[in-house]
Every structure is written in C-alpha cells, then in structure tokens.
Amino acid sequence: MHISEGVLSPVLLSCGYVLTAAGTYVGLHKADYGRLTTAAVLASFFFVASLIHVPLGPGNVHLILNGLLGLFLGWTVFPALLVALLLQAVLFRYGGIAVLGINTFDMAFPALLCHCLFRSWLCKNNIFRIAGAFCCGALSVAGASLCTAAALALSNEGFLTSAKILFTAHIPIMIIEGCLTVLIVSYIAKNRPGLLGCAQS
C-alpha cells in the first residue's frame, strides 16, 4: 500500500511527516527496551510481507501485518514500521523518501487505535481473543486503506477512483491478515503465552 512519489500534495506530505514524527516521538518514549526484539522481528515481517505486491494504480496491494506489530507493540509501531519503510524505499525504492511520512502514519495510526480497542480482549477468554485478533488484524488494514485512499482523494480529485479501487482491492488482504493474526496469537497463547503480557495488562 505504498503510495508512490510525486502523487500527493505538499501539503499532504508535511502533514504526513509532522504526524509521524510526533507518534515515533511518542513511541519512542513509551517503548520498552527490555522487548526490542520482539519489535525487530515484527518489524521484520512487516517488511518481508509486504516486499510481495502487486501495483494497483498510485498504490500496491500487498500483506501489510500492521494489526499483528500495533497489537503487540501499541505506541512502538510508530518507530518500527518507519524503520522498516524507510529501509524499503532506500534498498527497493518501494514507496519513497518524500512520502516516507504519510506511508508510515497511513499504516501505523490504524495499528494503534487497534491496539487501544482490542489488546485487553486477548488476555480474557478465547472466544474474546479470537475475536480480537482478527479485527484488529482485518480493521488495521481497513484503516490503512481508508487512510492511503483519503489522502490520495485529498491531493487530487484525478485520484478519487483510484483511491476507491484501491480499498476496494483490499478487501480480501483484511480478510487474510485477519486470519492470520488469529492464527499468529493463537499459536502464542498456546506455546508462549508469557508474551501477550496478561499478567501486566
């Protein structure tokens, strides 16, 4: 879901950075440094995951997994996926340095707002984190969408269909990562049930 460079707005592009720039301030302050590897490796799916993509338009369809990092990392999704961004536009070119920003904040501002309504339901019962898993998994990329479609709409009337088909062909990716995340927590509530932190929530 890379928005390409020289598609959006001046305007836009500051926005994207300045919003960014606040949540990875933030992100950093609340990070926990005792789980930097954790962070790392997520990150690390991030960024191989979404190495695989298909261009639709100014954008890419591709996995994103940014419910599964804002699930487990809350504010510090910030900082990682801007890592993991900018390591895709300097080695790939996938994306861009100018709209650095505004990809970073389209895909971590939905991850958190995720983590904030759904974390607590992963340390109740089963059903709850079953259920909790898959809509912030399914949702973060409906935001992300949403987000990369509006801002494609905000800099260019031109764009407004695009910005429709591109939510629209993520669709059936919510659906996926959805899944995914279910499986993803699953399998850790069944073997490593220490790291969804329970006991601290």
Second form
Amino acid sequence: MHISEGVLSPVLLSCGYVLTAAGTYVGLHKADYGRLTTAAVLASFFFVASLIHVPLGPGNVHLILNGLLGLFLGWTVFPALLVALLLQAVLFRYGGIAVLGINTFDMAFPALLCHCLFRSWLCKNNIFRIAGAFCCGALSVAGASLCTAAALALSNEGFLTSAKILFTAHIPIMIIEGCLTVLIVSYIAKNRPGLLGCAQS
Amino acid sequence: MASGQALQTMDPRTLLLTAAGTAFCFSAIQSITISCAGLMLAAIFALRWTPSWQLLLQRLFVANFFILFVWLTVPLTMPGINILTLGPLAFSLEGITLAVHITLKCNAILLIYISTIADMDLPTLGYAMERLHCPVKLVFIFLFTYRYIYDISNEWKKLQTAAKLRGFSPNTSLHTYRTIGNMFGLTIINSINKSHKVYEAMLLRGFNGHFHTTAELKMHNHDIFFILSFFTVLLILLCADLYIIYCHD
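Instead of the form predicted alone shown above, give the structure for the form predicted together with the partner chain, please.
Time for the whole complex; same chain goes first.
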C-alpha cells in the first residue's frame, strides 16, 4: 500500500503534506494526552499488525487495519498513522519521508470518513454493530487503495493500469479486514465495552 | 571500508534534515541524466559512511518491493513505442524509461536514508523532531508508539505461543479468523489498560506533556559545514535539472 520515494510528482507530494498537516492539526488539537496515549497504543498495534500475516488460500496477506484505528480515534487517526508510517519508513524503509504526507492521507482520510459514517452504529444493536464494523474495516481499505491508485494515476498517465491492478489486488484484503474488524470489535464489545465509548447505552 | 562513526557524531537534526532534503530534492528531479548523477553521488556517500556494502545491498533489496511492482506493470501497460515483444508481452520504451527513472530516484533517496537515519536511535529522533519545532503532542505520540511496539509485539507472541500450545494451526477458515480476531482484541485491551496505568503513573510524577532528556543535542561547526555543503550539492542538482528540462532544447 505504501508508495515509494521518487514515484509521485512534487505537486502531489505537496498536496499530500498540506492535507495531512491539516488533518494532524485538527487531530492533535481535539485530543488530550490521555487520548493520545490510546492513539499511540493503536499506532503501535497498526505497526505490529502490518508484520502479521493472515492465511488466505494458498498464501497469506498482511493486515492494514486503518479502519479499526479510524473507528476508535476519529480525527486523531491522522497523527497516529503519520507516526506509524514514519516509524515504518525509518525502520524498514517502507514508503519514505517525502511520500509520508500522501501515504498518511491515503490511509487516514478513508478511515476518518468511515468513522463519521459508521461510528454511531457500534452503539446500536448487534446487527448494526457487525454491519458498522464490517463496513468500516472493508471500506477503509477500499478507500485507501482507491486514494493510492488515484495518486499514482494523477502523477503519471503511465501508472493508470498499475493503479487499477493495485486496487483489484486489495479486494481480498478488504473482505478479510472487514471480517477481522467485526471480530475484534465484537470481542471488545463483549469484554471491555467501555472502550467503544457507549457503555451506558 | 570507512565506518559510519563520523556521521554518528553529528547532531541528529543534521542527519534528519539531510534525509528529508534529499527526499524532497530527488523527488522533484525530472531529468533521467540528473537522477543518474544523483544516484552515483548517493552511492559514493553511502559507501563512504555505511559499514559494509553487503548490508547496504540487503537493506536496499528489502525496500525495493514497490519498485518491483512498477517494473512488473508499467513497461507492459504504458502506451508508447513497442521495443521488445516476448510472446504476449510487449514492452514500451516510455514504460521502461519511466521505470528506470523511478528506480534511480528511489534508490538514491534510500541510500541517503540508510546512511543517515536508518541506524538512528528512535528516542533521539523524537527529540530531534521536537528541537526542529514539531508539535509536542506529535512527538509524544511518536515516543509512546515506539515504546509500545515492543510491548504489543511481546503480548502478541505470548498469545501466539499460548494458541500453539492449545494446538492452534492457522489456515483459511472461520475458526482461524475468529481466533486471530480474539487475539487482536485481547492484545488491544491489555495494551490500552497498561498504557493508561503508565500514563496515570506519569501524571502522578508531574508529567506535563514534555519529556526531558539527558541527551544533549548541539549543532557544531562541522554540522553546519556539512548541511551547507550537502544542500549546495542538492541545489546544483536541481539547477542542472531545470536547465536540462527547460533550456537545453
């Protein structure tokens, strides 16, 4: 999912940084240090989950889980993903510093949109919770791959087919992520409902 | 072979600025000739400052997966002059040129990363970010995230071992996904519980959002000289690129 250094045009890189800076500013402004602690834990979880491979048919896929972060963090997903992607760039050379802005926006923006659309569903009945968690997990990955594909296609027309391939390759991951988000949210709802922020209902 | 000791004595901010400056400058380069020159300069720099070229190649290999994807798709799908046909596969000149250009730029940037920030201690990187006026809250998340990576990783390994001892063998089944989902859920709950306890303990000790460090960050004359010379080289590359793109024809 990470776009490497040297691929995108300077205009797109700048746009990525401006949008991510705006999202990060709002995210940091809205959160107190207690909430930032949760954001840091979930950012670490995102980092570790990207190293875990889940079996799928004859092979396996690695998880993204940006939807899960979006669901819990709202606007704070921007700084959380910014930091997690920076750590991946420094430790593993995935992505990079110049593409950090666009890579963060690609993953954080769909997660934020899903948070706005489906967050309230988690506090309704079981069916809504399952549907909301699935949509959040699957659509966040769909949105992230769509944004990445769009960034590639806008940067150079030669990437148009590569962008389509990239999006298509993520379809199985969308389904797996949707299912896993449902399972994780259901587990948390059963064992620590307070974390979902709707314990009183 | 020279070791990276001299670079390690530099201020972390110098190294961070060098890596960021290279990334932005090389991303803007449009001429393949200048990208080639940039890669050569980066290779000389990296060979001068990294302990061994085997380690360098190993690190480059890991980071080139996206470039592999570019090579597998762009030359075959980009419209243009057909220069090579292998059965049903037709390679276009424009596609190969674009793939070569991206490979040169990406590897040039990676070489500088590997020599400057790849081996940097992450808390030091956090303090360098703070001293470069990054928002304090962002530095807080950065340092906390780094701290919890090991905790979460250990928690996950513990649960994995427990699952293995109970005969769990992952495959493509609902049982596997349910087990992994539960393990993820438990990891999140335990880690958040622990992080809140740590944060409360920090509050009791008077934490006010700012981490104090005993590490001293100090810009020396050689740091300033290094930054000035490095950025001059980047500026020359950018000017040469602009000249080739806009004035040469």
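Fair warning: this is a prediction, and the values are worked out from it, not measured in the lab. Think of the rigid core as the biggest set of C-alphas that the two forms share within 1.5 Å after superposition. Numbering follows the first chain given and starts at 1.
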item: Rigid-core frame, C-alpha of Ile171, shift of 2 angstroms or more between the two forms; value: no
item: C-alpha of Leu28 off by 2 Å or more between the two forms on rigid core; value: no
